[in-house]
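The data below hold one chain only, encoded as structure tokens and taken in the form predicted on its own.
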Amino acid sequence: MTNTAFGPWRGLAPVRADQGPQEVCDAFARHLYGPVPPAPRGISIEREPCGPAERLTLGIGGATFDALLWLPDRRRGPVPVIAALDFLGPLGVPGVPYPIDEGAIICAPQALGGEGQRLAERMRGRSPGRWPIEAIHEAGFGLLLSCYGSWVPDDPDAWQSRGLAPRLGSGYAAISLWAWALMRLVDAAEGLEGVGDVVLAGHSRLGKAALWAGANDPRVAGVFANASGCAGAAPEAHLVGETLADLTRRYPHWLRMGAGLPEGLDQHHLLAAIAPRLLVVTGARDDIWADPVGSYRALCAASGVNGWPDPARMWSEGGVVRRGAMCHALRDGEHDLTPQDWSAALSVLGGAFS
């Protein structure tokens, strides 16, 4: 693999008008992440306030899930919610009195105080560009966050006793479990009054789930992945960054057993499943790991539209393109999530939804 961020390019099969996203689906659940879990027969919900935000306390089957809810002030008639994962959750968020999830595995940088596997109170309001309230509120939102490492941990060996795996039985890969955790933060938004359509975020590890519960879920109304990488946004032919290889070797626990793509089956098709519905894909120049101009191919082929600017130019330009329901944003940087990706989101989710 190159370290530039161009490198050899395979090109990719057209996406066939004929495939629809549950055929799709069932190929990259065969070959890539494995199933989804089926959905639980119901979800109760607790609410209480939480400083500026609401906690919600989800009970599914017997075990018990928190999350935090920020709905702006000024609202006419149902928000559009942001639902997300996050490395650190609402513990990340300042300026709420969030309690901390002791039991919580997680894998964060460095930078949000991540040094060991368990949240801290030295990670308290750590993260607050990766979730910038006030501009999603001004955008016309709310956001719906909860921790990832609650739900499954990330652990190649704790993953399969904690969390979700022992609970919903065995056969199922982290990123599976992630997305499958998406999809009960939809629910959840689903039965609580004044909230309308969904949209799903996610950075790097949680972008690749956002985008697998995006396409597995049509209740979701779009999808924003940041930097999500191999198994992401990324496709494999493009010869740039982090490959399957890699990951699975890292990190053993996301994807199914003996992950791989058959020819012919690549990240652009799990972008188009996602369509008609409105996508973002973002990234940096430095993050050339997560491969920004294969995801930028990537969602060119997934669009099926003509008129994207060249690879080239997009890398020089930088900046937000759309064509149609589909769009991509260049920033300078390094792998992050950050107000700069945000702002370039919500200039298009704040039309589309609110």
Contents of the next structure:
Amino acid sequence: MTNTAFGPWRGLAPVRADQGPQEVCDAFARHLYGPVPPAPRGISIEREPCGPAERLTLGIGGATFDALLWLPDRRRGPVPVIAALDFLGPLGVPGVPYPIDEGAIICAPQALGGEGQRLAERMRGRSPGRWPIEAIHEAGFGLLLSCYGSWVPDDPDAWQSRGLAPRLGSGYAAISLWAWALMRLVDAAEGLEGVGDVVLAGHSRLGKAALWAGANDPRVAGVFANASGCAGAAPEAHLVGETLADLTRRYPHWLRMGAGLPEGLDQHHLLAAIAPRLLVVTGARDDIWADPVGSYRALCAASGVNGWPDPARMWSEGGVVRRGAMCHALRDGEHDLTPQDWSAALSVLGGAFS
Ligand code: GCU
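Pass me the form predicted together with alpha-D-glucopyranuronic acid (GCU) as well; I've looked at the form predicted on its own already.
The complete assembly is shown below, putting the previous chain first.
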């Protein structure tokens, strides 16, 4: 039986010494994501208790956006924080009286109570496995989480109707706007007493945004991209799963219109632009759409070092493999962000920031 995870492979051009983060970001802005808007002049932050967490209200250019911050009880010195956008945001995490953003427009997975495009009471506490606060705290991290649909509606018709697009102008596509939102979470973390380094995390479309933000923003100390797939860690050169043509057909608002990578540029360049900072790429065996094998190949190419297990061995053995600042983990199962993905990521991140 052929394994559909292994498809035709065109190979990847090596990352050249002149392809530094700036050049790579310029090229990806031109050909794929469109530009990331410039930073705002400043942001204001209000903090108020919200159950065991704190609600942060970020004031940006006359608008406000919410995030929730969970800091571990036991801490000595500044706590590193994982900052992320999520489909449900803090509403999906159990145990916090977080208010529903009635205006957010999301694409919610069925398993999380998704139906329609609005956040709803039935989604409350539905994604504990995606954001396992205790494990994150045990590894020494805080978590700063916000709902992506509050910043940019995830809908090809409505995405410019509220949130960032009407404020920042029409020259930006959604993934760049989500990346910009992640950078505002970094601004917020930087302005908070007791908070140290910031690592970005994201699942799937939000893994794409986390990688793009990490490549653009040198303040980001590391990135954990789970099942980020096409326009994330998965290269076009591996003909498996989603292609850029598939993606732009279904989600025309995510990327620059008419997006396509020129010969010689592929997602491993984006991954390399995050080095030498930490990068954790995770995938799952049944998630062929997100091309776990291609993502592994891109990571190996981006690392610039040899000595990675070959893809067939990585596939049969699974688990965590690390070379330098780059780390990969494969598990059984489907497209999701699970405690197993976190345990792999935290095993690397925990050691690096404690
Ligand atoms: C779709 C899309 C992917 C995306 C995924 C997700 O499957 O095609 O590109 O990563 O949704 O965000 O869950």
